[in-house]
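Here's a solo chain for you in structure tokens, the form predicted on its own.
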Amino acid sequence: MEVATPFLEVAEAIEQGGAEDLNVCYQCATCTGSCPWGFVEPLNVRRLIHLAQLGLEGYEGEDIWRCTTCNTCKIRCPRGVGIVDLIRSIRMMIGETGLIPQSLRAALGSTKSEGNPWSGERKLRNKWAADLGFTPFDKNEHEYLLFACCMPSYDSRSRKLVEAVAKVLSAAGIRAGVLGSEESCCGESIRKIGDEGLFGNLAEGNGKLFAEHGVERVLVISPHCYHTFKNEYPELGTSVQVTHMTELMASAIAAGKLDLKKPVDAAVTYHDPCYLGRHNEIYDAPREVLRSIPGVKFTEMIRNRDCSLCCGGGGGRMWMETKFGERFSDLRIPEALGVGADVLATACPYCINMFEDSRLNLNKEDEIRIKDVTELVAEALA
């Protein structure tokens, strides 16, 4: 009888992990091609798939940690390889040696003790809601749970989204509720950077807590909150209807709810969230948003839709030091200039947090500004 090498054993593990159809790769090398590293600083993806059919044999350094899972691979792979979920498998095992890059570990460790990833006091997680007119949720009272993320807990520029998104609520007299200090990171990034564990408990936590609220409809302000409830949670057995707050908005102009009055006279345009956009398809509820606000003059940028380029946050990447000159969110503020825009649109909080970095160290403060495309309804409201 013939023995498995550990080289093949550890490529059976990759598969088990969640990389079912990794030997349907025939290393055209697409995926390298494909991948926004190669406008800065190459990333040899398919030399990583073909290490890993291999057992990881010759693997060295920490390249499996640059992927920002931004799903441009997968959809122009000629096969389908599922390469995001190939990565995953991939952190996973390295993961379980203890060789997950220190940045990493910070955040983990965060998650692992406050339910998040930002280093902030679980006791802090929702506080502002309180202050913008949100009550706890009530199965009875509210028509969403409004989940928003963990940013706007612990980072002042995405307290300013949940304010928008406060007054949009209102304005279309729609009722949110939250949840207090016990919900956790939604665990979106963290399965992502490789800890399944973690994200296990993490899906379960929340997964309990709707279900003893009586959760049925989720509003998320992030794409990545939006992603891991709608495709992943139900793998573990929490099912519930998933709302981003773009669609929210497109329905409510469409159905009279919202009037937008007030002109925003600025030149707009948007920045497709990888996990909105790729992972989720979502691409014309915001669109149809900006070109409802009076004022707007909407543009597109070359790269948009399932071509758009990755702002650079995803797969862990909000808490890695990438350097000057290959931050993708530095090529982007540029490419938004390049085609008369003022405001540089998006719908995610990752995404605005990586454009603000930028605009700042591109010293492009007074040409552009940064938006959300909820701050932007709010800004239209009479």
Given for the second form:
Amino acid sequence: MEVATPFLEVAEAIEQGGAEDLNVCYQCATCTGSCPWGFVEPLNVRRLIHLAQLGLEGYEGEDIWRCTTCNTCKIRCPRGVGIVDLIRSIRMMIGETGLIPQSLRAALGSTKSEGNPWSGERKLRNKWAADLGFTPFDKNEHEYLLFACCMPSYDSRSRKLVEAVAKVLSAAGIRAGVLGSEESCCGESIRKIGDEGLFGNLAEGNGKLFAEHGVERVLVISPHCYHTFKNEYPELGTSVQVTHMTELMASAIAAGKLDLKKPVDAAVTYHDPCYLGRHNEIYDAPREVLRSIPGVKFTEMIRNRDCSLCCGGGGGRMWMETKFGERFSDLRIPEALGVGADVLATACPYCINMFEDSRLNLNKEDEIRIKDVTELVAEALA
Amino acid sequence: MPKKIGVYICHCGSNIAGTVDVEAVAEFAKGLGGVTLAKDYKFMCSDPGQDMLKEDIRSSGLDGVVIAACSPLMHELTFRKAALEAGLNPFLVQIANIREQCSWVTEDRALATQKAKALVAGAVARALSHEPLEMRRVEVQPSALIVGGGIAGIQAALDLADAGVQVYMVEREPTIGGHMAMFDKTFPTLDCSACILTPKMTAVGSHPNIQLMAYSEVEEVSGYIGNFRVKVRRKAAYVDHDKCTGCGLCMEKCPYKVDSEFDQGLSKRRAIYVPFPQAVPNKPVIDRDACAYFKKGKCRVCEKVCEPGAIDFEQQDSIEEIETGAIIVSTGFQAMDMTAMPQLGYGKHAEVYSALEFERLNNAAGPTLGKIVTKDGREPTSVAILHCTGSRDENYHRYCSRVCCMYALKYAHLIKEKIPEAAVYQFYIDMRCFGKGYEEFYQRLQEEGVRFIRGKAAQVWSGKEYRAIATDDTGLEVDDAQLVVQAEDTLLGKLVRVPVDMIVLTPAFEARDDAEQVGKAFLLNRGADGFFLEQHPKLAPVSTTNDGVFIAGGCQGPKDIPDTVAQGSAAASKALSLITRREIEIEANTAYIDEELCSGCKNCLDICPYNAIDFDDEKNRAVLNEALCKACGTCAATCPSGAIRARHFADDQIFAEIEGVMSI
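Other form of same protein, the form predicted together with the partner chain, not the form predicted on its own:
To see the whole picture, the full complex is given below, headed by that same chain.
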């Protein structure tokens, strides 16, 4: 057995980095027992916390990069420890020494120079908007600014999602404008990777842009943008009212503004994205929308709502390679099939991307389709 | 005639004198207007100190005294008593707190001394404006009301009744007995719960000094310490209990069944029922919501079979008024609803039980006659008991429920006793076995082969669910009827999955849903945890801020049977010491309404928390009931015309004190 001596300076630095409640953890291990990694290669969250409490070596190892920030441990933690903030704080410390994983360095570098983590050119950002009939945001004309995440600009699958958004908004008579290539990544994942400085720059840049254009209400398609605009930007001086596409659709349907006539004959199940569900407690809006689509047979999976299984793409994992056999998204496809679904619906571009990959890798292309809730609504519009 | 004030500066050993220059303060006091003499002394609260005070009052004819010492909470009564013995009205004693508010919280000697002088100057100014007040005496009704007939209330009732006090016991359910009546065994001695409880229940039912009002609820409480008036709603039982012989034929013949509350829904009871065979009173009531006659207008089978003709469908609720000197609130607790934690599968999987359900499953008089079997009749080969479900948890209840570790051990024992080959797992965070014989019981269970896994259970799946979502290659084989518990064994640092046939949860012990309403009726405060608040957590554990109202048992916080019984007896003893005084002194510093100034706006009527102000419609003036007034001063602060004066805390008195303090 090894001999260890507490190194409290390290523990204090972690506390100061955003994990103020580190010491109230009483080591019950609800976190380890709740972590989605338990289904593939258990991650000992509890031990990580205890190492951090004592500043002992080991907290900075590879495990710290496995966390997807899915928030399951956090919402169940009996002592209310901000475990996701703790992970972020440790990553921040490691980031200062430059020891972050190679794949994440590329995402950070691209975000720094091009404003997106996808190594895409800044000038291509929001280029889709004009093709889909969106005009530059004008506060006198538009009810919302549509902040559509980086992905539709650089990923063809996500591009389909904004096509659906355009169709739905137009059908509902909701006017939304876009900002051009000046806009940058919201920075949610960047912050989770531990680059607080870069996150600050992104938030400041976007905040300034919002202010210049008089943006008050922002419509988002990604729960990650939703989360950071709603919960993190205000601390940095930018307060806008944020609406997720599923919330907008739920209220539009309730107000009779969307006429869903065309049946979508499908057995649909719904995957709660971590940042929409556990981080922001939006569970009902997407379900209400799905239930109002004619022809949809809605079924719940075993792991639903706050027990939903993470897709594996949060916390920077989108840009990291996950070994075959350890991908959460690979578990979700059979779970959806197991409840008889032929459509796995969700409401997050990251989740869609992860599931599309798994669907290909598992050779399930003929058995199941991956759809954003917005896409299903668009299908139901005549 | 100018007043003569005596000032005494207490050293309190070095507590005050160590920081404050007491001699300088005494010297300073001598120069204040109205001060006849000023002294410093080592311990004013000692006998020689008090004797000195009495002697000075007599010989110098003092008509006001200032004691600069500790908090008035400590010794105001001591000095008031001494003054009274020397012939000085006790309300002419003023305390200047130069310990808690000065020497203990000030490091610099010069500053501390200066502050002490300011406080003394303020007290002297205040003492000069004080008036003598007379304590009032009221008679005490020689009876006690006990609200809630669980073991706490039962114990209190018997203690008081045995002492000759007339006791009224109000119980909401058709029987007394509370939670304890549901248990099979009690930890750590494994006494049969019914065997030790039912004799006490019977004693309550037959005691000549106890009037048991079961199936009744307190509707309204008025009055004050020694003289409460309480309205009790006697719910219609639709059975004339004077005529009923308790033969039980009606219950046998009643064709309508609903879930038995007493058996936690694990068995059925009839629409006309007694909750369990040893009920006290052992007379049935008709559940209107379940009775076919009340619902559809047809049936009346019970009436047909009842020989004494006790069934009375026309019976109405009635209101009974009682007068009582003391009240003991022992309304108990409730177990948390475990569906709040969906990850544990309660309400979803048949073999996940709450603790009370498992108590009934174990009980020889329960739905399975004490056999531990699954809902489909199998004997479990393995059982997991999950600790701290909802307790010690920021999301639900921060506090420890104090009884779960122990009854979890008791369950393990009962399982091992009935099914020796069954594997029993305890998923725990910390074993809290602090009571007498508790640690020994823990060790005994370890000897009996119970397995302890140190880690909170995080997830529960049915075997079917588990197979659908598991992708691991741990080789864990689970069949449909089984359940899988997942936790980290923190001592191993490994994620463990344990397949079991049955799971028992330990729901948090929580304040009842109606605690707020009950608290309002009896003017009880509640803590952040929802339980009723005692007057002092250490020194007045069963008293409340409402004089004459005491609390006992689970309504005050989670506790086991020994502690509950101890509180029941403690509350009885407090009530008894009140009742046997026959007469009590009540606050003299009540409010006073100046009729001339009162404009009849009625603001004070609503604001008074003790309902002590009435309105005289003829005179169009507010009228104070001094007996009810608790001297809180709220009305005086509210009155827009300055018609209400808080005696002893009048504006001029307080301003005088402030001016005194500010004069330094």
